[in-house]
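Below, in structure tokens: the form predicted alone, a single chain.
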Amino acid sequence: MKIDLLHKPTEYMETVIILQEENGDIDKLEYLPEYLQNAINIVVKQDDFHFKYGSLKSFPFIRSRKRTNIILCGIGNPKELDNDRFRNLIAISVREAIKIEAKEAYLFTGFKNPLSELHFGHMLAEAALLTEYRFNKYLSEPKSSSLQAIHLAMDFKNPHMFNRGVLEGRIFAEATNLARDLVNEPANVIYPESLAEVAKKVALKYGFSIEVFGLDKIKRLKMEAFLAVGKGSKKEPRLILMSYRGNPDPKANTIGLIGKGLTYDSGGYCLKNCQGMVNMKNDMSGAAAVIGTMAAITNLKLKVNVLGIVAACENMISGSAYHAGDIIRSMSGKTIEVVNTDAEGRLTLIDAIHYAISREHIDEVIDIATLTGAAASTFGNQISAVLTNNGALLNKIQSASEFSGEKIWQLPLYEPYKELITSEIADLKNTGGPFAGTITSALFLQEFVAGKPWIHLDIAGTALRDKEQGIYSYGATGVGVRLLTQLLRELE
């Protein structure tokens, strides 16, 4: 989709989108032909349309046998307009344009813009590209968006900054859509080996380094917790290592991004029910977020050093699968009593985290995972849980959240709950039982971060949507890509 500035009036416009403040004056919109102003004013008065926030009205206007589609969208009070609200307004308008099969849309804004030129361009491009996304490759007759261009009718003092914002917003959106594609693919298409192959193609396209370890190398590394989870599957695990070095300073920190990569999770012998297994192809949403983030930061040429790691495997049932009651040894040497084979993601993460710290010598750890049903039950599908041992990192990710619109909420690393993951026969248990599941899972991970500054993101509730809403379509959200990319920008 092309997004640019309209520099001069044009007599015919196929589709017109107007974002207007409450009770605003259409007659003051520059570049909007007078005949369209008159037609819109008539409809606004007849229907008593007041441009309240999120209100939408769409209608056709025919002149000289040419049809113009008109989409009116209310922004309410412009003083309340922030990144998130603006994204939502663009999503509402673009979705309506797609619905009426528009090919070109001319966007008019009848309000004093509180966003900077850079942010305006970023939010416009990001929201438009995220909204038009559809995963329809397996439909016999796929229907794609017909919208090819959005022309913004607005004068900027520095259009270069707007264009830069559009470029950055496009990068954020395309990386998010890459992650959405990976998560939306079924488990018969994306499994450990094929995920590694996709990651290689992404690395080649964007220019970051990649190395993939197979079963033999993983065994030599003694990543027994990771291996235990994948034992029940015929598909062998893969350890995917992605490296981007944007800061040549030898003293610069290296940040480790660790993404949960369960390409399918049956629950193992602690088997999920049928309904619980349907969407378990999304249990690699953390891995997809890391791959998408690596693409974005490389494209943006950020001045940071990042190591992305995905321990990819399937959690299945077979004669070789691990059991509830097993005691396994992690790469760090700590032993774990397996209380529940469906608490598997943390077992893969701890070996990946320990590898990153002990072998790659990373300085900070950020992990992202669809880890606990407790996070989904607590926060629903619009807020991700965040737990951290570092106040400075927390401040950075909260700032990144405000920019990206991906909501987070901090939970405490409540030390007394460590008792719940203490085992009588091993160093740790892999689950603390039915209470405080998101907290106890994070406390489990904390045992392996070696005191490094660390953030844990639990995206179990936010990785999927079951219907269209705002910038999201049905299916994977690509959650974490924009949040982590912006966080890394703030850590430059």
Ligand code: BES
Second form
Amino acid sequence: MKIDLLHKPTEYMETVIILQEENGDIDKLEYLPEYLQNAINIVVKQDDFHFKYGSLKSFPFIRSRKRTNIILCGIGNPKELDNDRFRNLIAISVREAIKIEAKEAYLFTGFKNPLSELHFGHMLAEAALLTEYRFNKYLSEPKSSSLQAIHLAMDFKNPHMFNRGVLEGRIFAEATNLARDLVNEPANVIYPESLAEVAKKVALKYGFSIEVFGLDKIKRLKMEAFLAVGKGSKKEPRLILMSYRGNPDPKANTIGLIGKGLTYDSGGYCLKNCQGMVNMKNDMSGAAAVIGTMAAITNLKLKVNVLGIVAACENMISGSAYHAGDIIRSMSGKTIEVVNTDAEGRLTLIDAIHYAISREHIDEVIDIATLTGAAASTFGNQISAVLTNNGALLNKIQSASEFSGEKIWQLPLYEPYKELITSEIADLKNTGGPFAGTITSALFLQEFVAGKPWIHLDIAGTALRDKEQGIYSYGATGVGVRLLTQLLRELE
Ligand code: BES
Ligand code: MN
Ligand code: ZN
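Same protein, the form predicted in complex with this ligand this time rather than the form predicted alone?
Next comes the full complex, this chain leading.
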């Protein structure tokens, strides 16, 4: 989809989208031809349409046998227009344009814009491209978006900044949609080896470096916790290492981004039920977020050094699967009693984290994982849980969250609950029982971060949507890509 500034108003417009403030005056819209102003004024009066926030009115207007689709969208009070609202309004109007099969839309805004030109361009492009996304490749008759262009009819003092914003928004959206594609692919298509192959293609396309370790190398590294989870599957595990170095300063920090990469989670011998299993092809959403973020930061040429790691495997049952009750020795040397084979994500993550710290010498750890159903129960599908040992990182990620619209809420790393993950016969056990599951899973991870500044994101609730809403369609949200990309911009 093309998104640009309209320099000359054209005689004929196939589709116009009008974002207007509450009770705003249509006649004040620059560039909008008078005959359209008149037509709109009549409908607005007739239907008592007030342009309240999020309201929509869509109708055709025919003149000299040519049809113009008119889409009116209310922005409410322009003072309340923030990134979230603006993205949502773009989503509402673009969704309508796609519904009526518009090809070329002209966007008019009738309000004093509180967003900067850079912001406006970013949010417009990001929201339009996220809204247009559909995972339709397996449909015999795919319904794709018809919309090829949005021309913005607006006089900017600084069109250059707007265009830069569009470029950035495009990078954010493209990386998010890449992650959505990876997550939406089912487990018969995306398994550890094929995930690594896709990651290699992404690396080649965007220009970051990548290395993939197979079974032998993982065994030599003694990543036994990771290996234990994957050994019930016929599909071999892969350790995917992605590196982007944008800061040549030898003293610069390297940030480790670690994504949970369970390409399928049946639960293992502590088997999930059918309902709990059907979405478990999405248990690599953290991995997808890391791959997408690597693409975005390379594209943006950020001045940061990042190591992305995915320990990819499948949690299955078979004669070679790990058992409930097994005691395993993680790469760090700490032993773990497996009291639940379905608490597998943390076992893969701790070996990836330990590897990143001990072998790759990363200075800060950010992990992202569909780790606990409890995070979904607590925060629903719009807020991810964040747990951290570092106040400065928390501030940064909170501001990244405000920018990106990916909501987060902090849970405590409450020390006394460590008792819940102690074992009589090993250093730790892999679950803390039914209560405070998101907290105890993070406390488990914390044992392996060696005191480094660390953020844990639990995206079990936010990785998927079961219906379209705002910029999201059915399926993967690509959550994490925009949040982490913005966080890395703030760490630049
Ligand atoms: N991948 C699941 C978590 C999950 C659940 C993600 C629902 C998305 C939606 C994870 O591996 C898991 O099974 N966690 C268990 C942990 C429990 C056994 C301590 C859970 O949340 O039930
Ligand atoms: Mn599980
Ligand atoms: Zn899982």
